[in-house]
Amino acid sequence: METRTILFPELVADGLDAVEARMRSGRLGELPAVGDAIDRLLDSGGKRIRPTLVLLSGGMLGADPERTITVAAAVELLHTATLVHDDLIDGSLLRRGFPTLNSHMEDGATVLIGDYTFARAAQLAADTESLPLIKKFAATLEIIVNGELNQLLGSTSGDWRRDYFDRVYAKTGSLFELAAESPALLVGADPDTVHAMTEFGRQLGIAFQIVDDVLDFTGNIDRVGKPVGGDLRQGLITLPTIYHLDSNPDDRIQIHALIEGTLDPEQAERIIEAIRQSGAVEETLQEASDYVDSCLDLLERFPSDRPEQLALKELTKYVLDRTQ
C-alpha cells in the first residue's frame, strides 16, 4: 500500500481555528477601537508558522490538545505584539500587504496597544498554569525585548556576524524555540527531552531568518513588500551581505556609506546587484541548510510512527524551500 505524505497545514487545520477563536477571546473591557485594530491585526494573518510549531509538538509529545491550543494562542499574540512596535520603530506603512497600525494610529496609541497584546499573550501563556512555561514565556519576552533595544540604539560587537546571529536569535529565534519547547514543558517532559525540543525550536527559527534575509535580496518586490535589499538600505547587515563581503572586502567601504545613507542612489544599486549576483545567496542558503539538517537529526529521537513527527520534518523542510 502507498504511504500517504503528511501535508502539514491538513493536519493542524482545525487546530489553527482554535487558535484564532482563542486569540479573540476573553478580552474584556476593551474600548472598540482597541478590539478593532487587534482584529485588524489578527486578520492581516501570515502563514501562522509558530502556532503550527507548537500545534505540531504538542501532538507529537501528546500534550493535552486544549492547553496546547492556549499556548500557541500566547506565542502568536506574542509574535503579533513584537510587529506592532516593529512596525511603528521602522517606520513601515505596510505589513503583507496590509496598512501598519502605525500607518493611522498616533505613536502613543500604537504602543498601547502593542503593549495590550503582549498583555493578551502573557494572560494566555498564564491560563496553562505551567510554571516551567510562564517563566520561559517571561524569559522570551525579556530576549526579544533586549534585541531590539541592541539593534535600536546601535549596540554592536564589531563583528559582524556575531551581532547577526544575536539579532537572529532574539528576533525569531527565541520566539521558535519558545513554540517548540512549550509543549515539552506542558507535558512535564525529561531533561533531554526538553532540550532536543528547544535545540530544534531555536535552529529551526534561524534557519527561517536566514531564508528571509536571502529572499530581501532575491524575492519579488510584490510577495516581499520592500525594495530589494531593503534591510541594507535601512542599515541593517544581514548573511548574504557578511559572505559578500567576505569574498569582496573592497567593497566595505561602499557598503559603510550605504548603511549611513551617504551613497549615491546609482551605487546603491549597483553594490545590491552586486550581492544578488555573487555566490554570497548560495552560501547563505547552504548555512541554513545546515541548521535544517541538524533540525532533522534532532526530531529523528522521536517516534516516526507519529503523524506530527512526519509534518515536522515537513515543515522544517518548507522553510528551507520556500520563496516568499
Contents of the next structure:
Number of protein chains: 2
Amino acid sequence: METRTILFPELVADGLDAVEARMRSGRLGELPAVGDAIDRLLDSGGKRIRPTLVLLSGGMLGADPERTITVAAAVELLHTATLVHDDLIDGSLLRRGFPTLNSHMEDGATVLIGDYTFARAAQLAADTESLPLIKKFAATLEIIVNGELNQLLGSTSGDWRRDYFDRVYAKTGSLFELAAESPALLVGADPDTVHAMTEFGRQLGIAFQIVDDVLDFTGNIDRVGKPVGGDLRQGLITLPTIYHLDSNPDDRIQIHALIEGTLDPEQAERIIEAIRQSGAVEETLQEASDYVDSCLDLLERFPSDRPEQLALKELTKYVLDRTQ
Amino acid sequence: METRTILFPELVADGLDAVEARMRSGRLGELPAVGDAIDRLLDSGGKRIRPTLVLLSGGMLGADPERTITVAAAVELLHTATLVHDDLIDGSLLRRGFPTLNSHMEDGATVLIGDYTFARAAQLAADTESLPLIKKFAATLEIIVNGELNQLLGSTSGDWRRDYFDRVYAKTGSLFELAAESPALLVGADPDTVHAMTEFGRQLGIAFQIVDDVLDFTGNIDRVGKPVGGDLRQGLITLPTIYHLDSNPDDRIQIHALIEGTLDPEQAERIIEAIRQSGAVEETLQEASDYVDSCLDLLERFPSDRPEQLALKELTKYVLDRTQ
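Beyond the form predicted alone, can we have the form predicted in complex with another copy of the chain?
Zooming out: every chain and molecule, the one shown earlier first.
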C-alpha cells in the first residue's frame, strides 16, 4: 500500500485565504475605526484551527467549496466575537501576543464590536442556506455563552473533574463540534455520518483544550503574557491540577488557598512547580491521547480516497503534539 | 357600510401571552441567577409594540399562528438584547422605571446576559425555518449594532437631519421593519406585498421614534428617570431641536454649547423651554403624521376582511396619539 504524506497546512492554504477574505466581506461597519479594529482583530487571529477543521471536513465529505468557506468564516467569526467579549470581561490586555480590543478601545465600543462580529457571523451562517446548520450555529452560541456565564457566576458542583469537562465542552468542544459537523449538515449526510462528525469535532476540541491546559503549565515564554500556571493563579482548576491532587491529596488545602488568592507567592510557585514535575502532566496528556485515538477511530469510517481524510488524521495528531 | 371598532390590544392579548411564554422557553441559562435576571428583564418589558406589530401583520397576512408567535418572541428578544448592552454602555440605571440589569449586576455578567439573549433570539428566528426571515433577522442585527457604533464613535456628517434619520432608522425603523415584514416572508408573499410591509414597518418605526423624541420634550413626570429634554442634555440632536433651529438659527451657538456640556444650567433650561414652546413640536408631530398617513395608505392595499387590518390602522394612529 502506498503511504502518502499530506501536509495539512498546504492542503488548506488557498481555502484559508478565501476564509480570511470571506470574514472581511460585507461592510465591516460604516466607520473606518470599526473596520480597522476588526481588521486588526482578524490579523491577530492565530492558527485558524477551527476553519482548517471546517475546510478539511468539508473536503472529505465532498461539500460545496464556496459554502464550506462561508461556514469556516462564520465559525471563526463566532469564535472571534466570543473572544472579544471574554477579553473585555477578564480585563485581558494581550491575546496571542497582540493587544486586545479592550486594551485600546472604550468598553462600550468593545461590547458593540463584539456584537457586530456576532451579527456578521450570523449573516454568514444564514448565507449557507442550510437550516440544520443555522440551528446548530445558534445552539452553539447559546452553549458557549452559557458556559461563560457558569464560569463567571456559577459555583462549583463539588466535582472538579465534572466542572472541568463541562467548561471545556462549552468553551472549546462545542465550537470544534460545530466546525466538524457543519459540512456534514451541508451535504445532508445520513444521521450516522453526522453523528460521527459531531463526536469527532467534540472530542478533538476537548483534546485541544486539555493540551492547552497542559501547555499552561509546561509552556515556554513564547506564550506571551501568560505566566506558567496562569490558569491556576487565576483560580481556574484544570486537568493537570486535578490529576496532581489525585496523587497528592495533601496539597488540596494549599491549592484552595491559591485559587482564593490567599497563598503567599513563594508557596504558589512551589505548588505550581510541584504540578509541573509530578506525573500529573503525563496522566493529563494520556487522557488527551485517548481522545485523539478515539478521533482517529472515528475517521476510519470515512474512505481514504480523499486527501482530506489523511489530513484530518494529521490535524488530529498535531492537536496532541503541538508545543504552543 | 358597517363601521367596526377593533380594540387592538384585545385582539392580540392571547397572542402576547403566548409570546411571553415563548420568550421564556428554553433553559434561560442553567443558572438560577441568569434565569431570574432574564425573567425580571422581560417582566419590565413595556408595551410590547413590536410583538403586537408581528402578531397583527401575521394575522392580516394569514401566517401560521405558531410561527408568528415564534417570530414575535424572536423580535422582542432581539430588541431586549440590544437594550441590555445599550443600558450598560450608557450607564443607564433605569428603563421604563425599572432598574436596568447593569444597575444590579457586574458589567461582565451584563455583557454575557445580553449575548445569551441574542443567542435565544437567534434560536427562535431559526425555529421559524424560514430562510428569508433568518437572513432578514441577521441583517437587522447588523444594522442596529452599526447604528449604535455610529452613535458612539461616529462624527456628525454636518447634516443633522440626515444623521437623525439614519439613527432613527437603525435604532427603531429597522426593527419595526423586521416585525412587519417577517410575516410576509413567512407566508412567502409576492415581492410587492413584502415591499409594502417593509415600508409600512419602516415608516411606522420612524413615526414611533419621532413621537418618542417629541415626548422627550413634552412628556410628563410619568416618564420616570428622564428629565424633560433629556436627549439634548445628553448631546443628542432630535427632530424638535432641528425644527427649532430652522426657525431660530441664532440659538445654534447655545445648542452647540449645550450638547458639548459647556452651557450653564439656567441657559440650558431656557433653551429647552424655548424648544418646547416653539412651533418645532408641532412641525415635528406633523412630520410624524405624514409618516403615519403613508402607513395608512400602505395598509389600504390589504383586504379589510380581517380584523387585523383595521387593528393595524388603529395601532398606526396610536403611534401618533400616544402620550407616553
